[in-house]
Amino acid sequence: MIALLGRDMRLAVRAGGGFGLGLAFFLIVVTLVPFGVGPQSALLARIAPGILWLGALLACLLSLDRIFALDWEDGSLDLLATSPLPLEAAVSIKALAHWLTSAVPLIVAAPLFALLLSLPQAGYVPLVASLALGTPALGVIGTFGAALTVGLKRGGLLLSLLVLPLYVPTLIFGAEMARRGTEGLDTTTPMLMLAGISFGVIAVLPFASAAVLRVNLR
């Protein structure tokens, strides 16, 4: 298990800078928004929590197909499936590695990006908290999507299509929690929902992912 985690992290770091790149993508999405929407900081501040959540979601999404596709292409997945490691564990570990390499850097850097979008001071803590609570769900759901599409040649777009609707509840509660926090309102309900989604998903989805993966392998 630790071997797999170590290998995946190492691969992510070596394959042209795993950590930095998700971050860079997030930075770029956040930078592009004002170009599209206009530079007025009042407007930006209003949409900031939503855009930050969207940016994190997209940065996460873009790296999803790495989770299994490479292992599929070079045959490692067949070999892993015939190894002593239960596929459920392998799937969970791959989700964890993905979260560590793509989401954690985002969470750490989120305040900086919030600055660029002129998010009010009060919003920083709820934003980071909501990301920390919500991104594990994004990772696990994304792993499920990646397992579903692994056999397909360049399933990237299909993967996005399948996963994005599954992301909707997480996004709604996450952005809501960040927005309420920013406006000084009570964040308990969205926070509880977010935590509920994350834990539920972590407990259940790996089994579905492993089952789906087995089907795709045969």
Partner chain sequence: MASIWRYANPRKFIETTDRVLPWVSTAALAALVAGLAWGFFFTPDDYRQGSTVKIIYLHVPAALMAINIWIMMLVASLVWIVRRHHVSALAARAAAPVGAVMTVIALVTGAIWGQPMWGTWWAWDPRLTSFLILFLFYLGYMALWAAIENDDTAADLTSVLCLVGSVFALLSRYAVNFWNQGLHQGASLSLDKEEHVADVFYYPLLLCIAGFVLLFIALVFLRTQTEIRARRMRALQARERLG
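Provide the structure of the form predicted on its own, given the form predicted in complex with its partner chain shown above.
What follows is just the one chain, with no partners and no other molecules.
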């Protein structure tokens, strides 16, 4: 399992879908927002939690189609399906590799990018905490979408259409947690909802993803 995790992380970086592309996209989104809405610090501070969460969500979306694509092309996916390692475990490892290479750099960089949107200092910890709680759900849901579209030509657009509606609850509660923390309000309710979504999809979707892969490999 450790060898598979290391292999997937190396492939993610070499294939151009790792932290570099996600960070660049995140930075572009954050940089363009002030040009679109104006340089007013009060306005930017009010919309910063939602913009940062939306940018992180879209950045994670960029590399989803690569989760199984390379394994499908070189036949490694068939070997994983017939190996002693349960396919559910392999799917979980791939989701973890995607989270480590795509989401973790965004979580680390989020406070720096928040400076560009004039986010108040009180909002930094809630923002990072909400991203840390919510991005695992994005990765697992994205892995399920990648399993559904594996082997399809030009399946990236279809993958986005399938996954984006499933991302909406995570986006809502993640941005709400960051917003409440910025305003000094209680964040318990959105935090619990966000954690519940993440733990729920982590418990269920690897089995669904493995079942979908078995169907596609027949």
